[in-house]
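Next up: a single chain in structure tokens, the form predicted on its own.
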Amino acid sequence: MTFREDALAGRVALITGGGSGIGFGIAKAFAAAGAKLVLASRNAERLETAIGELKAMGAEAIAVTADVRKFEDVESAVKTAVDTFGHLDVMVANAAGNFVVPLAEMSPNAWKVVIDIDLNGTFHCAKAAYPALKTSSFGGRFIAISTTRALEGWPGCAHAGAAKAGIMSLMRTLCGEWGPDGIRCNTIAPGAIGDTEGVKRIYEEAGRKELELSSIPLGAFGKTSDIASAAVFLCSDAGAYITGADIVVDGGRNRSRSSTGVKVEATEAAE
């Protein structure tokens, strides 16, 4: 979907895990809609490549190396955004980590790592961005990337499923707490996104592509641009009256399979 070039004009957005995958897809769509960008990631090499591509599009964009598990890193990224562009209007908590391991075989550290990146990282993004978002002249936007697996149960990925469920609860709470400050808080739940390393590794290279496609009513994997379009919509004037929502972008997959039939799988880590 193509939005007007000024759909996000004047807005400044910070995207964690913005150097690749869904995060970078959102960054490109935001840039095309006129936003100024701050990309945060632990991977400096990915950031350099991503910023180069955004600047080639004519976007104003900067990179900040940050680990969302550390509040001071996220706080510093927000400060850099405000110091550079004068304000912050959009925070996208996208950085995530995941890997397949049954709970009986999962180490306490494995659980902690994913909870720290996914759930605690989202809290850090919210806490750090709040002072800036509440002063946004456009009405602040806080978006977190979730998954439909959060509500189904996720055999093989209990840590990520629990973290994402926690994120959904957190965002619904913030909807109530931050609404009076004009901040809209929503989640986006992607399905299987074909132009990501996660889907290539988990489905295509494992010979499970056709099986997974058979569970999607629309018959095709999604694209990062599909998730990005949802994010642009929520952050534009068209999304001004939407808060507390979970926007599912999965081609209908979550409606075509029972919770008892969830397959063991992993999603793409955003970093």
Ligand code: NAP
Second form
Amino acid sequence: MTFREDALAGRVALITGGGSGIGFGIAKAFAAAGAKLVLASRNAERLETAIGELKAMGAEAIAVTADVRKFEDVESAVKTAVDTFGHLDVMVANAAGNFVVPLAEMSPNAWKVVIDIDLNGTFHCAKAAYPALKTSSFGGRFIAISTTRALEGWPGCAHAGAAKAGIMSLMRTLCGEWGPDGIRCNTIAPGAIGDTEGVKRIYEEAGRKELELSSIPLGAFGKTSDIASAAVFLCSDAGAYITGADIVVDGGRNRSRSSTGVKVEATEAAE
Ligand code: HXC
Ligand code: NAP
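Please move on to the form predicted in complex with this ligand, as the form predicted on its own is already shown.
What follows is the entire complex, opening with the chain shown before.
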């Protein structure tokens, strides 16, 4: 799916974790729609590879090394964006950490590290970007990447589930606080996205692929481009009246846990 090549023309977008997976998918889709990109994460080498691909597409893009657990890093990334391109119109809080460990075996530090990256990192993105977003001539956009597992419990990932539920609450609050500033605040909740390291590690290598697939009515894992399309839509003029929404992109999985993807056949009508 491609949008018009001017759908995001003139916008500057900062994407945390933009060098891999879903974040890089969003970066490529934003670039194809005319946005300028700032990618921020810890691994400079990974970021530079991603920036090379975006430049090869003809986009203006820069990398900033930042750990979202540190507010000063995120603040500095926002400053670099504004100093380089003159403004910041879109912030995508996408960076996250996750691994499978039952709560009984989870160390306090394992809990803390995921809460720090996911929940505190999203707060840092919001707080640092606010002054720039409220002056955006397009109307600022703040997007947080959540998950459908946030509100249904997530055995093996209590830390990530709790962090994502916290993010969803934060976004509801920001919708109310920042609406008057013209800033639209929405979450995108992906289901299992096949072309990511997380799904390979957490589902495929753990032998859960078929089980997970059977719970998806559309019968396949999603693609990073599916999440990117939702992000372009929300940040374009088409998303002008959308704030406070959770856009679920999961092939129907969260609506049909009990049917486990089995095709339902009609039975003979009772006499
Ligand atoms: C148990 C673990 C663990 C594991 C780390 N820890 N991995 N405990 N099982 N597999 C514990 C460590 O023992 C330590 O606790 C604490 O967590 C911090 O670990 P560090 O390695 O010191 O942390 P750090 O170097 O800061 O790395 C952060 C990280 C790492 C989250 C642990 O995995 C990371 O950088 N991940 C980024 C990439 C990622 O996770 N992508 C997935 C995105 S989300 P102690 O007590 O020993 O000090 C995603 C969702 C998928 O993909 C959803 C669908 C499947
Ligand atoms: P990924 O490829 O593993 O990406 C995680 C990104 O976050 C990496 O680019 C990483 O870059 C960055 N990051 C991690 N810790 C960071 C930190 N402390 N500071 C700055 N950057 C950090 O993950 P993904 O699967 O694409 O996931 C992206 C988002 O989608 C996450 O919010 C995730 O929870 C959500 N999600 C994914 C799925 C899925 O199926 N994959 C499903 C539901 C929700 P560096 O290593 O360079 O720092």
